[in-house]
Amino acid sequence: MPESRRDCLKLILFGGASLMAGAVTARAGVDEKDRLLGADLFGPTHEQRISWWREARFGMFIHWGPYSLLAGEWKGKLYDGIGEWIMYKARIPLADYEHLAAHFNPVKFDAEAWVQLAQDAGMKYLIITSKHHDGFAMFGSKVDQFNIVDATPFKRDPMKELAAACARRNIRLGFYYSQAQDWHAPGGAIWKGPHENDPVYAVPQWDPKQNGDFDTYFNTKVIPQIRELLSNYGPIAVIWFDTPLGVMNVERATRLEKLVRELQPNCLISGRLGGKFQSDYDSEGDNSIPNLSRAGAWETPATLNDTWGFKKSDHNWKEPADITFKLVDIVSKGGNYLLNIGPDGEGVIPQPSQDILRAVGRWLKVNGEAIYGAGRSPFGQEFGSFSKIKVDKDGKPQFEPRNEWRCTTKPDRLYVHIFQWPTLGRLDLPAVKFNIAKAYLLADPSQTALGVKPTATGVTIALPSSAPDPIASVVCLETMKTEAMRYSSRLQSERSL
């Protein structure tokens, strides 16, 4: 039976709408549900919830837990692949992993320094692993004693300290929570099939203590721990779920969605919950950026090296120029960039991570106007094209990317990010749909006008002989607002497709 007038109205509305459900996408499903229920009756709509996220564009991901203490090594053996999966890779018995947790004492953890780094990097939100697949809670949970307050000598709740530091610096806080996989709790799901270079196990469990019923795990650990996270740490911007593994059906995902909406109506639900229409935005694959621009709300989660959790052997750091290009590339295609750091077992963020992020932050201090709140490119040719000759491993035409420049937009501006400075002293752009009122370098405080000349195929912008920025220089094209507003309105309508 319906529990309330709200539940009754949901039944009436969704009963009539259910015939259409199969014909719409997951993103459109969220918006359709918002439209049917109405923000005035049941809280914020999807667009109201996600407006800050579209403005932010750049966030910090943090993978941190007892696996950080192992740093990719177990019993003298270094394991390949991502560091936070070492319990799975080494098939560490639960008793041994609990013993490890009893030695996890990250005394150098400094919430203020972590959040300051996010701010220095120009990031606007921070999402940290509150519970990863190892089942260990990085917060003081009353639900399960396998947590950092009860099971370690540290005895502090780093999530509370991060929440306070984020509030002081106006950084929005989010929690990663592994809702399906749990290698410690009886009944928790465990990965089946290929994973990196790991063997494919006929039986995913490796410890008898892992056996159990998934719904019992879901009801006695997941639901109450999500309730704790959304009740004890102030406003939470995002709940970042992961690896649904097929067990997160519509019914289970809907229960989590309902819990989030009831406790924190403005909290976003990430794209890896499972179910059907329960997420607020889509998640690309790890380190995956689409070839072309795409509509809707989406995010690329990515690493600074080759791992998420700390590994002492992984020094394959990306360059600041590469990270900056990826940020611009993602925003120009309509997405957000969630970039990871992996602190070590003492709570120290590796120095290369700090140096890379602060370099990107220095670029954003000059050029952030072209990133925060910016939308997709009106062009598309700059991304590259599919080859007419070459094919990929699946036999499909291979995409051949280009990286000379990208374009981000606001209602009355185009921002052209130049990564390869033209040698001819000019920038040739495709046909622009607006009348350009003024062109200037974003790094130029005096906004000295650059020459703009129409051509048979587009428009040419006169440039100085050398680039003002070694990573990327941004040309701002101010447009006639009437024309620009028409284009912005069309882009807004496409976001719900």
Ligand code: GLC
Contents of the next structure:
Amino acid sequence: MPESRRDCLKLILFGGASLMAGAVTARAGVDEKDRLLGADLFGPTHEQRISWWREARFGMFIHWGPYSLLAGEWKGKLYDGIGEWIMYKARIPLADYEHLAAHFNPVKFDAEAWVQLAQDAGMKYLIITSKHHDGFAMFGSKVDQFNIVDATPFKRDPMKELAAACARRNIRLGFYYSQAQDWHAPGGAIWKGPHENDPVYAVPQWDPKQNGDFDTYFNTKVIPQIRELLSNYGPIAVIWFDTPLGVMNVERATRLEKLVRELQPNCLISGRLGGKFQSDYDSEGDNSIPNLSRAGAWETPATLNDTWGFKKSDHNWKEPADITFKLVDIVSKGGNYLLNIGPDGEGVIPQPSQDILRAVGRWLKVNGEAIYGAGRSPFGQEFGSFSKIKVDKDGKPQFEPRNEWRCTTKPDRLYVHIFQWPTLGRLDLPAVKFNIAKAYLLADPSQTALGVKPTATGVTIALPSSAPDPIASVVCLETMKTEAMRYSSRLQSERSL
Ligand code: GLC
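Mind giving me the form predicted in complex with this ligand, seeing as the form predicted on its own was just shown?
Full assembly next; the chain just shown is listed first.
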């Protein structure tokens, strides 16, 4: 369905556009399929831009910078909270942070190994901090010397190396960029609160060098650095903005949006740009998964322990089974999972995070068809329900989640992910709207048919006595062709919501 007047025009002019195709020079980032759809005349639609992302479902987030070297400790004191905020938390003077950068020499950084890990985990895209709130550019920037090439003994540009490794391995590359907060550039915004009662944080600035004008910072650092990132590193899949604070008004956000669209029309803009309506998908809160299914495009950014940037004291690693559940839970509610690693100051990815990701990757090798390109559950009761008695801290009915099973979908298939293997040798499902042609376990290479019987309340599937996979076993239900087609068209219209 056309999204706007512009898209209607595109349809009307489509014949003309294809005649002219030879005469039009394709714009950067417009691939062949989009070009044939007239994207080189009008730019891709939101749907064209985002289709790969909807397929991908699982991405790697990387938080890495000079803060990784501090690993949560400053002048002998361990700071609580997320590691990449240590400059703010410990009120580190700019000169000291520059001195730290001058010792940042991550000689063990290996772009190939990092991208290989993303691939082993079954992740399809990778988003790395090109500049976090500390203002330090993790790429060679001509507009600010405070960058990894000019201000460290390392002198290499890890973003260049990652771009090359991603291109070789077919992983899409995206850049996190802190557009509003910058604790190093004069005039950069600094978060206020919720520390109002703590005198240490009452004044946002802690170094006179931070004083300055936001627009000067925006014009001389943000705009030119985004230009550099979108000009020097090949096709960029996503620009992941963060913490817009009050300063990212409609005008400033629109300038950034226009710049991204002009330089790389296929690049997605994540949900934290600010200034309303400019982004391609919503970002859920950190580590937050909605209780119920959600329409539209959205992503949950999440950690493997309790920090984004490396902290030597944080060993609170989640179990592979928990991460796998979260991945399935998110996909079954219609979202993407962006899962973080925090390499250390030498460029080494902590072994526990490598182990967890590889375990998830092994599960995906067998069950990936139920995740990639899969849509949300047609049921809903499996997520849980709101309590009639208990209330949450806001006085609203408390949600009581369930986690026995989840369901993902494709036009002619339902996938039931079983996390708690039923002891009765059968799986009872609520009524399905389709006739089931065949049921089998994805872990069974011979696809032996499982018995399917209608019941008074739905359908029951006969299961072997023990689960083939200790984390989650997936039953694929193939549906009848005609119904599958009807469902597929419903799914299509739902996708354009
Ligand atoms: C928060 C934090 C930030 C982190 C981000 C990840 O907004 O400010 O440090 O990068 O979440 O989603």
